[in-house]
Amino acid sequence: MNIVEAEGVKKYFPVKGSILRREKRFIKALDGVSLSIEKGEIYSIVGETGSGKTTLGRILIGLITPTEGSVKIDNIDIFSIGKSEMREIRKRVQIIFQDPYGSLNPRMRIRDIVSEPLKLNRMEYSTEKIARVMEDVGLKPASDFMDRYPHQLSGGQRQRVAIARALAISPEFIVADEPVSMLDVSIRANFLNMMREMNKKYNVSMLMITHDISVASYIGRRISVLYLGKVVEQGENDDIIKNPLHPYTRALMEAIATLGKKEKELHIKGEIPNPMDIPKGCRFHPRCPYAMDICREVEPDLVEISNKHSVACHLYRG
């Protein structure tokens, strides 16, 4: 059973002219995204600075509201409903921030910090339940963590903190954005290991937005790969790193650092076009190596390769 389902999302931002230019324009964060997060489930989106992973994650907790599609969450249309509905699906949801410097009041002890969703929903708490989910994230003893401020911790126990705040109201969804790409290589996979452990503790769904596919394959059962506001390549954890099919999803993989590996086998090149420009026909074409003449006038659909494995390509067209 699905906790979110999202379809067709799109997300445009307008952007004022100038006096010279007048026109309406807009940046084009998201352009038609679908998918279906399980109960329980721990799902990866995966893409570069720019593709959009921030705002789908926000739009799926309703933080922002989409210019077009709809999101449900346990089969509730969120942007539907009047404010005291939302304000209940609200406590079914929460969101890590990627900063764990910024997402923390500096004015605040840790024990108020974690209890602050619990006072804003009108929830029960106690001493001893902050405790628990503290020690149960790895701050421990908790004692030793309950009246220190966020400047007086590292930035794996601020992060620590706040997982242990989006835990406190035992939340069916997590959105985590990039959660680990501000902490140091070396504790990165302790704290991974961490937060698939409260997944099951708490059979809690998250959506975990990375840029790093490594991460990604590492923690996510499936992954959506989004490119400048598109799904281009979605499936099976095992499918997508075993055998990426769209070659922006091939230069992802490249990209991890293998040991023995003199050179990336496939090149892209320059960067992420702009979202207020995006390029005609498929939106990778600029920066693909396999590119021919269909892409550069059509964009291709999202369509089933094999079981649960879909690819937006033109090199996998009937």
The other form holds:
Amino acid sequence: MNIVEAEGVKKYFPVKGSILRREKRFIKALDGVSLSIEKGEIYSIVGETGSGKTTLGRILIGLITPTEGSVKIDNIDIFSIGKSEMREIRKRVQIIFQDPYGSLNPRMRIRDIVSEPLKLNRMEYSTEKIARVMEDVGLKPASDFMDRYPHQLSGGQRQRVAIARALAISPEFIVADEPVSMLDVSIRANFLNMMREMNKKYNVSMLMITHDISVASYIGRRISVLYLGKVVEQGENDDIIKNPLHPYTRALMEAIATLGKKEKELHIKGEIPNPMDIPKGCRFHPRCPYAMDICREVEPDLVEISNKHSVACHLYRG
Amino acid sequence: MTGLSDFWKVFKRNKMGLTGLGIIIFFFLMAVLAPFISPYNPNQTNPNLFLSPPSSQHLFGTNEIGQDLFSRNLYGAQISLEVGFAAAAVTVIVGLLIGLISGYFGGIVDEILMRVTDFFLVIPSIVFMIIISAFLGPSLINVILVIGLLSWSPTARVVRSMVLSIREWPFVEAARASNAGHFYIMFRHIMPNVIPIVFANATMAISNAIFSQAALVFLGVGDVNDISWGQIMHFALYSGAISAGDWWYIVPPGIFIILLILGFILLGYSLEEIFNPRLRRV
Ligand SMILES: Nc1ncnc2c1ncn2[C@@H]1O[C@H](COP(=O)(O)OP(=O)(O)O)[C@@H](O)[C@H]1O
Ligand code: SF4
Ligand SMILES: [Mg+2]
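The form predicted together with its partner chain is what I want next, because the block you gave corresponds to the form predicted on its own; please supply it.
Next comes the full complex, and the chain you just saw is listed first.
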């Protein structure tokens, strides 16, 4: 059973044209993404900054509308339902943001922040309930944190508050948008372990968004690799990590291998291209060490190579 | 920057702010205690003492109908503070609402509201106040409304620009993801984050209102029946006392007005320094 099913999701942001340039231009943040997340699963999305991860996360819980494609939450197509049905969907999904400083209102007490989704959704809430979820995420004892303001907490504690807020309504699906990328490296593993515990304890499916493939593989049962708005490789965690097929995934893997040397640069040339000017053919070809003639002309489809392991690359055709 | 006690800890180290607050408290006490400490009934005339210079009986001298100017100056603090606070309240409420709505909704709503705001920003408001006051006739409430409704544009501008950035913060999106409505987001999430700056702005609005009221009354379009510093200066001019060189008639109310305005400006600067997130990050 799937909690989330995304089919051919595209999101084109219109760019304000100048007077000289009349034709409409678009930032193609997502260019046809399909994925499904099983109930209870943690699914990882990995890709560089600008690849469209945040946009995808927002679309999956209905915060923004896709240009094309559909998203189903528990088999309900969330972009073809009315307002009141959407309100019901919002009681079943939550999101956690990257920035632990911006995601909590500096003028609200922790107890009010954590209880907010319950109040807004007219669900039952009590101090005991809030305290329980806060202690679950490691804010112990909860009474020490309840009446504090966000600036009195560390980055890691704030991010735990954000998770407590998300868990308070016992959602079925949580999008975690780079929840550890702004935390100190020393507390990341601990934090991810806590998220895994919450995944079990609350029986909540999660989408873990990250630019760091080591985070993706640490926590995700399955992984999708996103590049410039398209999935270039998708599969079980083990298959992706032990046997990366796409040249981009391999580059991401090499970047972890050198992590010890503090060198985190990708071993591929150049920067991620501007999503307004997506390269013709394979969108990765300007940076790909294996690029062939066909790569500059024909866009490769995502095809299943072995059991549930798919890749979009001409190296693996036929 | 959260609780009041936190605020006081920072504020009490701010000399400028403390000076301002001290001046304001001084005039506040003057206004409240006027009935008890005035040596004379401020309206009592004395036909034997027209325009007498300061003496031990009449510290600030007397006016052209023999009223004690010291007593009248003490009472004058009442109107200045009343008008200052009331007009500033109108200014702040209107400015806050317009700024919130404009910044939050953006688009065409913002466009229209900001055109109106800019109009009020560029017109010489004192001239406009004179015209409208002359038209509406003098009464305390008219003066308050005219000043308040012509002075909100700087507050609206400041609030709008803050809202433009606050509405992009992730906590707003988190609330939206939990079914929060526009009204809730505006008043529960955004407003508390602009209130401190609005407070700093309000003190400026108060000093502006005190000045405007005095100017209107001085020019004769305000309410010349209530005792106020502007009114004392008005009669000093129209009774010919100034041309006769009777300085004691006009100098004390002038100094009081300037001092009280200075008090609010000092307080405003210090609040801005404390609250402005760019100057002092939490
Ligand atoms: N609201 C928006 N308007 C215009 N462009 C946007 C908007 N949101 C994202 N983008 C653009 O879409 C692309 C993908 O952004 P994003 O989804 O944030 O990627 P990621 O989270 O992987 O860094 C980027 O080029 C970004 O500038
Ligand atoms: S399709 Fe060609 S350019 Fe694209 S990743 Fe594969 S080899 Fe490289
Ligand atoms: Mg992002």
